[in-house]
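Just the one chain here, the form predicted alone, laid out as structure tokens.
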Amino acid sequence: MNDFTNQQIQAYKPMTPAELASIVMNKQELYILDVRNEEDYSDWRIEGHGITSANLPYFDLLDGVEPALELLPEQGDVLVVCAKEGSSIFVAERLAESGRSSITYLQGGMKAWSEHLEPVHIGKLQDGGDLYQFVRLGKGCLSYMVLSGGEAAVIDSLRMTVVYKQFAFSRGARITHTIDTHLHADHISGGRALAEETGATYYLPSKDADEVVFAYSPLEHRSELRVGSTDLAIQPIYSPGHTIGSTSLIIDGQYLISGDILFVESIGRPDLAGKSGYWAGHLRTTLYDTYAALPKKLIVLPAHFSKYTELGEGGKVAAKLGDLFESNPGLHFTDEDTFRKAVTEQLPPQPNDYERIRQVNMGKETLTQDEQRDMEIGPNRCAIHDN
């Protein structure tokens, strides 16, 4: 092996999703060359605090990587990235042969960086309990484990089971209750197949559960559902809106688990089921009452983020709920007109293949693993600010 080749390998290498990751919750800088097409890129790109981003299709690379090399800044780190990972490895071994230094390849392309989950401990809860916040930045969906008595809890889980099942056993806990807090339109959910995976028992709606096709443990307001063997509480709350079946959890009367109703910066769109007029009303009830009622103390913790300005220290997407009725735009329209005009009309872009995505909810398709992943490429647009 010659020296050049010594030094070219040494030019360029892979980063992992995992490493971005920690890159973007900890607002570090990073200069990104995506070389997928324009319009993927318009849609859907990495993005954080500290990232900055261009956009040059690879097969205007194909003749000589002169055009980004005028993009790339002088010094820094650079990373490459594609769909799947071999565009962009190209690319990034002609970078290193012109001469560039510090530059890796995302492992795996934007594929894997969907579905990468990242946890953060949210808290301690009473009798030495733990509430995780696992983070998909690649398409800003959260889940949470309650962990407590050896016994873990895991609410929203999304396809990616052998991330939970792993965690739990690295804390020495067994996953007995997974909890929908309502039928999902933009992910995959995991939380069946998890149950089945583990053994533990299944929650879901049952207003959100009229067209299911498989058994299943009704998620009923007010109840009650205990984690280990500590006095710790998660309690229903009906919350109908984003859809008609919306529970929300209270969690050891610290945290608020607010499904796809309430947003940091946004609130629930009433539409993935063509139902928006009927529900936008159970909408406004919900946040005006329901969550107006609430102690403001609440911390709470949504099952989306849509945007990067979202995460908060450490990568965490949560907020007091008495900031929220202050800061956010969705709890302050001044009357029902204005509100519901607001969550019917002028809507983003609805989520890609969701009505596809809420059949095998339902259980009513069934997908092989790569269908699955391209069926959730992209934003989750769960948001009625999302534009």
Second form
Amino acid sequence: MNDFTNQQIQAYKPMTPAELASIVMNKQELYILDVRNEEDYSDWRIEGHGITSANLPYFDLLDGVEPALELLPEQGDVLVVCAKEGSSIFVAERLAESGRSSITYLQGGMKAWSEHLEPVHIGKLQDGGDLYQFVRLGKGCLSYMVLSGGEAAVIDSLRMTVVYKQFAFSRGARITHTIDTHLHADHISGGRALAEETGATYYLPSKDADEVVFAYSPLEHRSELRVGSTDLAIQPIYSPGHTIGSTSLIIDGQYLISGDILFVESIGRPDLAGKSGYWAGHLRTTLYDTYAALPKKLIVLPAHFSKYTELGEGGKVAAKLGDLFESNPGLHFTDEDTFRKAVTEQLPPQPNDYERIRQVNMGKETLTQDEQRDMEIGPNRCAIHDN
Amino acid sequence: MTQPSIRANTILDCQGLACPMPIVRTKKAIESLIPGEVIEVQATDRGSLADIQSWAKKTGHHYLGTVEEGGGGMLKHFIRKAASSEEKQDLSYPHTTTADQLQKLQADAITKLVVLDVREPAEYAFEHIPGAVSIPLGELEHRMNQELDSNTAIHVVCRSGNRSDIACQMLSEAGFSKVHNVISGMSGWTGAVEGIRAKEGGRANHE
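Swap state to the form predicted together with its partner chain from the form predicted alone:
Starting with the chain above, the whole complex follows.
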């Protein structure tokens, strides 16, 4: 009890996922003590330019937090993180009791972090339109909203549909289109649900929709979609390879929404439906012929990122197509054989539960919110270099 | 989905509790167990599945396995309290066989070999040598004469070879003449197994 005579009990506070997102995107410094088990930590953790993190499972701290105190920097902010938040509160409380100041815990834990979407303004479109990227830092998913003349199109929507509805509402826009560039395997699509909730039309490439059990509008090559009352066009470009139906979108002649075909630091993997050998050829044609023929000034906006190093200014994930033909290793496999090997051999593990996620996205399986959340835990692993 | 119930020395109810409570409670409950006894931890927090395995590994307790109950999402974790005497490899029963030799003997045998498994029922339930007879060490004295033939060759296994060493001495003293201790026990066994884990497709303790 005498321990407390010269050690003041400190307060500890929650940090919201939004606050953490702002730290990561602005490249601020933060020390993270992750108290999940080692397997979960090595599988998937919070990363960023200014983030330093260490792993010490909460069950190693049941007898006292001394091992953690030895590990932590003497001063500065510390964020304690666990799966849901219970164990991080448990550890944060004890760290605060021991006299360590500036202790916070992540509200809702990795589950909440995995669901947080941070909107980033990408650029202006003609006639006063805007393009936003929604960055899901916790999982590396990127979705988009095109705003124009009071209408909105949402591309590769995630299942957190309320975020898009609120954002569109705050801009005075009505969601009229929801578009999936392909049938996703790493996360549950929100495209159909968002369309149902808002009265929008849901578009999906028909070649990916062989087995879907719901109605949709086919996303057809060169069959333009219009958002708002202006001439703002979304131009679909058939670009198979990650899936057989994968379709890219050129927006307003400025942006190339590349889905899971081309990323900033890698390219898509062709194996998530068990047809890697067959789709590798399509992937090569898409990247080395179709994409190579597109204007180099297009800004590439992918559906995923895998490393925090892909986060650019203000947290946006984007790159000029011309620059990617210079720097992206996936665009430099000179002969067909090397390319085929790179996209079919030594691939990273597949995304968690990817087969069931595909079933859900085809409407064949219905799950509770909790089940959906659990199923999506972990990194997206959609690129060939995600090791 | 009907799983025969697995016998444990004590049951801890952690249903409805979120992490860290299932582990906090398990740690406390296991303190009052006798080394070698088995606790069944009932939890609904799925996070407990990986955590309890990591925790057991670090503390030296022996994680036996987990069964999932029907559709209610209840997990039953089985853990055996570490017994400090088991860490010492101080075997005294002279007639021994290695796990590999036993496997070879089984393959060559014309009649079925008697394998006696003296581990706790929960350990046996998750994984055992096909056809092995289960009599936990604590019950051996009362059951040996009724259930075993003192003239047959008996190969005795446990997890590591220590409990089976004690069992061999007990059997030998009681007049069982052809008893062999399988040194390294189940931890050295690479042959076929039966039990809950085998049914789950050979899922390892630590995935």
